[in-house]
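Heads up, the chain below is alone and in the form predicted alone; it's given as structure tokens.
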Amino acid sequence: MKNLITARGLTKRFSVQRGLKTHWVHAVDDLNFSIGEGECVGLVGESGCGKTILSRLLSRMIDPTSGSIMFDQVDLTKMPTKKFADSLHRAQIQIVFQDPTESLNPHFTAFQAVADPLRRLMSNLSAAEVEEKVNQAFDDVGLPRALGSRYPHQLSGGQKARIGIARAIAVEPRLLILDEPTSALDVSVQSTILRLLGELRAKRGMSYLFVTHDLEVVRIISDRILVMYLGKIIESGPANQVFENPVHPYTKALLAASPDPARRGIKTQRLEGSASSPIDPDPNVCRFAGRCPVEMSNCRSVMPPLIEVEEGHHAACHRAEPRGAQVTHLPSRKPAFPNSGVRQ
């Protein structure tokens, strides 16, 4: 699969300044990864991981401290975040807001919110041409189009959210940036609104990355996905892989915490303490150091680097290894936990 997006040594950091002295936090460090034409890569993690900043630094929303974004060969971090604004790249790169209410102007009708990024990056378009792509993306997620006259607050929480959608999609964008799209709506709701990007991604060849806490929801729509912990990626791999053979002791705990009629009246296992702080954190000492119930010594020496430890499916920890390789692993600072969850 060719690659449609690689970001290296991607890093943003924000200062926090304590009496005289300047701290940064490490929100999103040294992330190395790619997501392919017509993939959908599942972005997972706790709150405060990283993962909304990622996907501004993607969508060029603000600009990274290091590292770069190649889209298409073209290092889209060579421009400053007002100059792509007028690139011919920004109608490429599209993002769907969490929600679908307070990211649409309460001024602008349906129609208009549709129409406004179709005027302003496609700007040779007559009115006529708008109007045709307007009408194009409305039956695209499956809205009448005399809903195109209604303003936000005559629309229901479902319809906003495809206005949001249709917004995006209308200048023909090449990677669409899904955060958390479903969150604020009703799981009813959902569902459709999930069966809809499906179909679209489908019929218009989009990638997608999938940035949403409902490991679930991952699981149906994504292709390959990403473990966030404190602005590291610490797993990635197939979708299945992932799940069937997690190999990151975060990742086991996070699906032991996601919900399972089969796990039903079984006693789970909670990580203990709280994450570390991401301001100035010591780049020798694993990030998940602290919590982990199977840590060894050298966790907090070594920062682990990412491992492949089967075709595709990588890992950062000290006891990942290739499948079937046989390792004497030091004694651990807890028992392994095969049912283990976190705090959601």
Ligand SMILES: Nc1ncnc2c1ncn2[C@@H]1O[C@H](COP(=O)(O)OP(=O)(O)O)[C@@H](O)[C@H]1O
Contents of the next structure:
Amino acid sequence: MKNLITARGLTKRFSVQRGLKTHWVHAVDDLNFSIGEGECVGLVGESGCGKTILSRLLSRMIDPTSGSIMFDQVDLTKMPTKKFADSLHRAQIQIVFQDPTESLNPHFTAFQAVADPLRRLMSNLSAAEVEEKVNQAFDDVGLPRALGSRYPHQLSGGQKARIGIARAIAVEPRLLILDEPTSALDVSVQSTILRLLGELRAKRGMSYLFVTHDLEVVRIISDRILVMYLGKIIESGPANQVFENPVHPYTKALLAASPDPARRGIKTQRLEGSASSPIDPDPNVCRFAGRCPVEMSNCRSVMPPLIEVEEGHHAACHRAEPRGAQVTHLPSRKPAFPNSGVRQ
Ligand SMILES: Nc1ncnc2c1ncn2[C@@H]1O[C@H](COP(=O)(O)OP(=O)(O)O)[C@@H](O)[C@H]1O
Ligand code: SF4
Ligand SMILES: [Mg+2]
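Can I get the form predicted together with the ligand as well, since the one above is the form predicted alone?
First the chain shown before, then all remaining chains and molecules of the complex.
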């Protein structure tokens, strides 16, 4: 699969002043990953781990502190955000925000909301062509065209979510970034929107970065998963491998917290407490130390790098065994019942 977008060393820090001293929030820290043409990558991690900042970096709404974002052999980070906003790439990378109510202009009708990016980003279109594309987007997201004259306050949550998606796909993006697109919706509406997103991807062949804190959602929709913890990617790989054979203790804990861990045979401790501070983290300490149930002494002196544990499956943990390494189990760690499917 050809890569559509590739991030290298992508980093975003925010300065915060405490008294006379400047400190740094490490929101996104040295991320390296790609999203393939037509691929859906799920990005998971708990609140505050950097998912929205990463989404905003990739869509060039904010500048990175360092690193590159290659899209079609162009490093988007070399383009100032203002210049990017007027470039062809702006249409090709679209973002759907978390809360459809907040992201829609209350003074725009549904039609105007979808027409607005078309007029701004495809200024060569005639009024008739804009109308045709708006109608097509309404049809694609299953919105009756008659709703075009309504304002956001006259629409349901599900209808507003559909407008947010219609607005993003109308300009025919190649990458759609969905930042928790269903988290503000009722459960019944969530599944309809997820189904719609699956159908749209099949129909339009877009790539997705699907951001969520909900592993079950990501499992339904993603080909590959990135797991983030305190600004770092700590595990990545094909969705089935990450779900069936999670390696990082944090991923295991996330899976254990989802509704039916026993079904997947994952035996682990539940995650206690909250993540440590993203302000000035020690570069030599694993970000999960202090919360990790299987911490070792070197976890606080060496930051674990991402290593390949299976083909295309990476994890950043000192306990992870590199792919191809000879596996030697100590007698005490052997499962009581070989082939029982229980993983430690
Ligand atoms: N403008 C900002 N100034 C300082 N810190 C920020 C700013 N924006 C976000 N952060 C911090 O960056 C981290 C990542 O935030 P965010 O990407 O919104 O998390 P998520 O979307 O995963 O919940 C958080 O610790 C957040 O407090
Ligand atoms: S490196 Fe150590 S602290 Fe970090 S996840 Fe692995 S075992 Fe836990
Ligand atoms: Mg967020």
